[in-house]
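The chain below stands alone, shown as structure tokens; this is the form predicted on its own.
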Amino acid sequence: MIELKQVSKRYPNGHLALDDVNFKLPAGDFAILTGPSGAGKSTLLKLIAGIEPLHQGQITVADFALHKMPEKQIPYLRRQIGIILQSPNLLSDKTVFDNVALPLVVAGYSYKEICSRVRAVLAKVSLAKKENCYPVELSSGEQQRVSIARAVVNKPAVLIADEPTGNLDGKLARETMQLFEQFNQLGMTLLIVSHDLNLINQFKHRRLLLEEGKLIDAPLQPA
């Protein structure tokens, strides 16, 4: 679950990022989020995974009240969401498994139950033969796919993703989706950014509209 009251971000510079935010996304639910460049979508990602401080307003992430909750507890709120950026960052020196496998390892997962999760969630994106690889040896979507199974290898509570498609074609753009609701399916909840409206329209989630910092409702297009 995903809530957010009366939230507003103001940079040192000046600048109003977000506007007075209010909305809520039930557990288990899946939302994507829209709007022009610079209305504010990044930061409130940003917001929501602790990665930004909040300086007003209330945000509350899987039970995780970030609004009064100290510092050293923000890795264990990041342990409950699963975060995709439109670029994979994978390390280059690095195997595909060992690329997924990294948040497991923080957290001080034996090795066997490491090496139980990672391949079932790399089998889950279709990458079961592709452990072993290297980011180089594989395609954008396959980077992309990786950067997908790390975020959701440890089981998050609640994935957010910023332009995950981005850099895709349109099938491949299509099939990410599509894994999303799979992970939707299994109750996850999911809070995904993008800008392609050609893409949003073939589902029919829960829409919202950050402009100028401000946040609405969007109604659903059809396909």
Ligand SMILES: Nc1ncnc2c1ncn2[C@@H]1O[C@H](COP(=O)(O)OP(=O)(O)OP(=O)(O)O)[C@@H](O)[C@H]1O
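I have the form predicted on its own already, so could you send the form predicted in complex with the named molecule?
Here we give the lone chain, stripped of any partners or molecules.
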């Protein structure tokens, strides 16, 4: 479902952020990408999402071959995958409801279907009472949960998430991981970035470790 072959990424300033990264995440897998600050985790997710241009190597995600794909097809890729960025990029002039509804509006769902799906997902992230709030009225953890809701409301086949629990306390972080596990049990493929060892050691998932742009497929930690 996600495959990287010999992927390297050099930023325009010359910095080599990823160095010959190879990995394959089959459909239905759940992997956690970890590693120190500056290792290249966000860069890797941005390449997979088509946010950063790919110049070297091959990336295939949900049947899209990014290395062969014209830029104008990227919006189609984005409709197939759920993306949670490190800082929630919510639309400040739209309510929580409208932010979460956006992928469904783009996909042409009926208003009735949009209402039921948005309310169901907001309940799952414990934000049912905040649907009429604007992002500025929310805490950073609440904003993060809105971006999680927006990423999964369309039930994408693939979810990539960059530190989705970074602004959440221990209990909410664990509940969010459990929510991701529920989606995984329904068949979603997940690649989640986290450097919170305390949290990820509570979950038995494949571990990918990035260090200075190099990827190591790390064995599971004993429970």
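Residue numbers count along the first chain shown, from 1. These numbers were taken from a predicted model, which means no experiment stands behind them.
Of the listed residues K155, M177, M69, L104, the one positioned at a hinge between rigid parts between these two forms is K155; the rest lie more than 12 positions from any hinge.
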